[in-house]
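In structure tokens, the next block holds one chain alone, the form predicted on its own.
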Amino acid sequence: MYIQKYAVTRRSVRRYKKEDIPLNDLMYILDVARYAPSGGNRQPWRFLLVSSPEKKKEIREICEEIERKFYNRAPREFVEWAASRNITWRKPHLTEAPVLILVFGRRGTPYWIESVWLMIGYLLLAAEEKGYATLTYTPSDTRWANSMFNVPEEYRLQTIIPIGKPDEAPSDPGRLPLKEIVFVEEWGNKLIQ
């Protein structure tokens, strides 16, 4: 029930209060995340914390340029879907959040993408436990991050996680009921009728 509580209450947030995050809280969140399972226990993740207003502004400018290009070529259905949720190419959360956690994965290690994303799930729940809001923002092009932060080439940025106290009350997007997503022995054979 303990973990379920945080899994049920966690929401993606795009507006953050300008309150600092104590380093102890950040270290707790990252410490929890590092216990996630990984292929061959290789732990292919690395974290880069960014709180400098200048660096966050630079990240935002790069990401918004990438997003503008993406939105220009994205299918109309996607753009309409995003607009219905007030999501655009503008990314103010990248400068509003007190801290950005850039999550990098080491390419070439067994199941590196799957491992990194399992760890991200741990990180999100640990942040929720501590009362912080998060968002997994995944720019469509991440190559810029390696040169900007002197990251070795074998690592790739997987997501940017703004973290802070929420400055909005996010709506509940809802979840599919179990009877629609659980099958037994064969696809379509529902566990729950």
The other form holds:
There are 2 protein chains.
Amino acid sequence: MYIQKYAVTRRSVRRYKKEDIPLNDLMYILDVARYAPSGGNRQPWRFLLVSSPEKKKEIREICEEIERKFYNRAPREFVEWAASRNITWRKPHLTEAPVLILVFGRRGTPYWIESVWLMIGYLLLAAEEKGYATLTYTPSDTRWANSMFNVPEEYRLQTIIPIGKPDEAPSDPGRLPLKEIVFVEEWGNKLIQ
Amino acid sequence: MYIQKYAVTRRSVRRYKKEDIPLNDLMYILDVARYAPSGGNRQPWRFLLVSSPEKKKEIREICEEIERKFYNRAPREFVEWAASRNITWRKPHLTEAPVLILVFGRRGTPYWIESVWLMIGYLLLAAEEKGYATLTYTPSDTRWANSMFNVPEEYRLQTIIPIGKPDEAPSDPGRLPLKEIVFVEEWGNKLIQ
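Right, the form predicted on its own is done; let's see the coordinates for the form predicted together with a further copy of the same chain.
In what comes next, the whole complex appears, and the chain from above leads the way.
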């Protein structure tokens, strides 16, 4: 059983080596992603691969500006949790990672947000299988991406996935045990006592 | 590379054999799912496993009533697509599958819908790896689940995943080729010409 191994070892990584990714590896990962099921099989996703240093710098500047504003009004609980994981308004992964995968969703197709994110689950596991670290980074405002890249109005940026070799080894953030999250026949009826 | 194989061979299955699922297999699949990343690591998901024939019958009756109403007002385009895939208001999988995994999301945590559906991507691949068929079935109304199972208001049913051995072999619904969905540096700039 392999998938468990990739699910368990994967970490959300925020520092990347600049080392390039062979195109074949990227294609493998996106090829896995495109097989995800979607509402009405509408496949409401498009991928924009950004590796140009100038474009990455521009994206980082815009996102850090958005993040500074966000952190100023974010709930204290969130800011404290973020600080404990070394997360701040600074987003070095947006320039360090060799490639940013901008994931766009097509509004209005059935269950489009749900479909796009299910597909992202496929994508992250395939990246881990190929030995690449990832992060799903979603700035609180995403409209800028439409004008920066001339993206049609019906598509919306859903997340930016930096991908590359990790330059940090984040600690295990922990997960709730199965007995806390799985109920049987009735809510609260734990499978494992 | 294994994940591609599971991604490519998986089909959304709507007819199931009644054959039971060993608990260990279910636990493997949910254990993979719980390792999915989530906004602020809040893990905003809970699983309710339903295998009682009475409860499954009750769920099916409610869902088919919702579906009959939905199909009466659904866009013709959807109804035609559905018919071409043998999908109607009838939901036999809700009583035929040995287990229904009701997936609930906790409203209000950061990116809770996105997180729940990313996790579902993990879950479907793990089920495929273990040789089980699945479907993500989301009725257009889900409030009934809170009263049927005494689920706290902050949790909302996100989908019902029937799981079991397939009793049909759906044809390949097809996917867009990579060259149609992957752009490089600029929207519309195809990687593969």
